[in-house]
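Given as structure tokens, the chain that follows is alone and in the form predicted on its own.
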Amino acid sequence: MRPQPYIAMNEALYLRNPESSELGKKIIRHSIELIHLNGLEAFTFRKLAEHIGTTEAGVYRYFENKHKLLVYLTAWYWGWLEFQITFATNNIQDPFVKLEKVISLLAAPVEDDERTEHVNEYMLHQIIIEEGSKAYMTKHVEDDNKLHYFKPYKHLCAAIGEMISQCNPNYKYPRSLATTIVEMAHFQNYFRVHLPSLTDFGPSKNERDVIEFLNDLIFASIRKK
């Protein structure tokens, strides 16, 4: 039986821990639903408050602004994904098989994890694909980085980079390749659905095509002399 995931969150991201109350959990659950439905630009704390039947001030007691809420959601997702990767690869010894498993987890569709009732991982995964880069592509990214907002993402990429080094200790770019795997898994799936002319895939194609493409690209790079 798969254990319950525990995601440690950076306290600097919130004013009050949303995991500590039913209202906080409703804020997380319905934020994911509204951002997934309408996009980040259309999302406001006022709309969220109206949706869940509370006051806008009540939402602001948990999060200072929607940027910090987005960073919280993305950080939660990266922590959750690393948990899934650790569990799925724990008994795999071959680093190539382990990395192949990681690529599959990154590029395959995500199903909702019923053990986390206040988080719909399927919707959150779509938010990561469509909105996730907005968490760090800002003018104040250096300031956010000093507060360790992106630690879960960096920790995940470091773990993948270590797997790449295990596959080929002489490969020069394990960290760069690790972030490329993560970002390309998202970009290719986004393009496949919304801008198919930018890929060799299309919305009617199976997601497995993206996984096979990533396997071909990544392992060809690692195995080069």
Second form
Number of protein chains: 2
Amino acid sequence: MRPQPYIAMNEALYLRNPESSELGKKIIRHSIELIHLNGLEAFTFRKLAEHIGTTEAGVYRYFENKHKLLVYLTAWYWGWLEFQITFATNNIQDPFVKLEKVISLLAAPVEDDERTEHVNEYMLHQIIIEEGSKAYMTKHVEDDNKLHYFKPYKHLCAAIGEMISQCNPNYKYPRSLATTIVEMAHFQNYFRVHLPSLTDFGPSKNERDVIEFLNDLIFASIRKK
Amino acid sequence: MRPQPYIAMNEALYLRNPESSELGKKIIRHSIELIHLNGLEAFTFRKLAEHIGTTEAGVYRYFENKHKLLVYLTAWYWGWLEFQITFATNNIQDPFVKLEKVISLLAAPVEDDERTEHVNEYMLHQIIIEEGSKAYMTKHVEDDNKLHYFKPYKHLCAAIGEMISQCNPNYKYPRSLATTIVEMAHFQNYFRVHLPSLTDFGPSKNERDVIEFLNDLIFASIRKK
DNA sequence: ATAAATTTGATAGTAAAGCTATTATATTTG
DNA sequence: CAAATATAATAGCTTTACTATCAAATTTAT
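Can you give me the structure for the form predicted in complex with the DNA, which would complement the form predicted on its own we have just seen?
After this comes the whole thing, all chains and molecules, with the earlier chain placed first.
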């Protein structure tokens, strides 16, 4: 019996809660579809509105601009993923096994979670890989950070850092290693697909290779000494 | 006696070679200044033209659009950095020492290279940290890749991968580890400055911490077994 | 069941970004 | 000095990003 995931969202990210109405849920569902299909650059509120069958002004009533919508989607994703991780590692005692599980969940393909009607997690995962870092790679990161936009991401990284410290309390860089795991889970998969010569995974290979690489990298550091 | 660095640029990146005229060099110099100051998002050819004292159309004669200009700047940076690395590791025999030097060059602050009149490498380095991944995180990566836009980046990563293999011919992921070094040298510095809670480097700490983290991470993997 | 409140749709409009074209004037080069 | 090339000046067009207004529809509270 898998419980219904509840993702608490920062209210500063939206003008009207998209989960509270049909139009709002449509905005989420179709923005994921459109960004997944054409990328963030080509995505506009006008195109989204046309796609949904509403008006531009209608979308603007929910989100101030497309950057906030992207941050909303990334925050949602990290919240959802931490929920998955918590659930999947709940009854694992060994922190090494726990961490291995986390690496798998980060680097393996994500399947659509049917419990969340209006969010396609498969597509959202792809969006996070391709556009996720743009959420915080801006001149206004600091402001956004003060408004706690990145809390779910930071919370997840902190949790992973905790696991690392449990594996080896003397390891000096648990948080930096945690962000390395998270970022590299995505970057290596991105390179594997789009710029394969930057990786050691042939074109025919799959995500297992990325997971093996990360396991090798991370546990060599943690186990050392 | 440091030799004059010559950075060979892919001609597909520009309409007119910016190095071939005064206006062209001004475009490079001032776009670096403006992107460094306000970020890529706020940067437009109109503002650049005003800043230089020319017209928008004048800028468009050199670069098709701001994405190609960004790719040009990143390609230039990676070309310049590989030149620095080649020069700095030229008479080092030990591949471990070589790799350590590379990590330093990647993660330490960059000073302006006075041999290059129209490029401020300090600012350009900051731009690469903050905007660099946007050069290949697009829906048209594959097309851009076919036109060899990312050659300098890939060439540098390949060279680092070579060094890793020299350190340990049995290490299975030299190229993925190379991209991990390059990306993390930038990401950890970005997080250190803008989202410090994602790292283990306090706010007062400097780039040395990032270098130590990377050395610890990389050599644990390579030396293993 | 109906009045009040809220949500949505339709329409309009503005400023800036992104890009192209044309012609005149400098400047360089042959 | 003529020819070729580079730059400046101006204009214009489409799209993006965003705001405002008002009417119609739907929900909710009494």
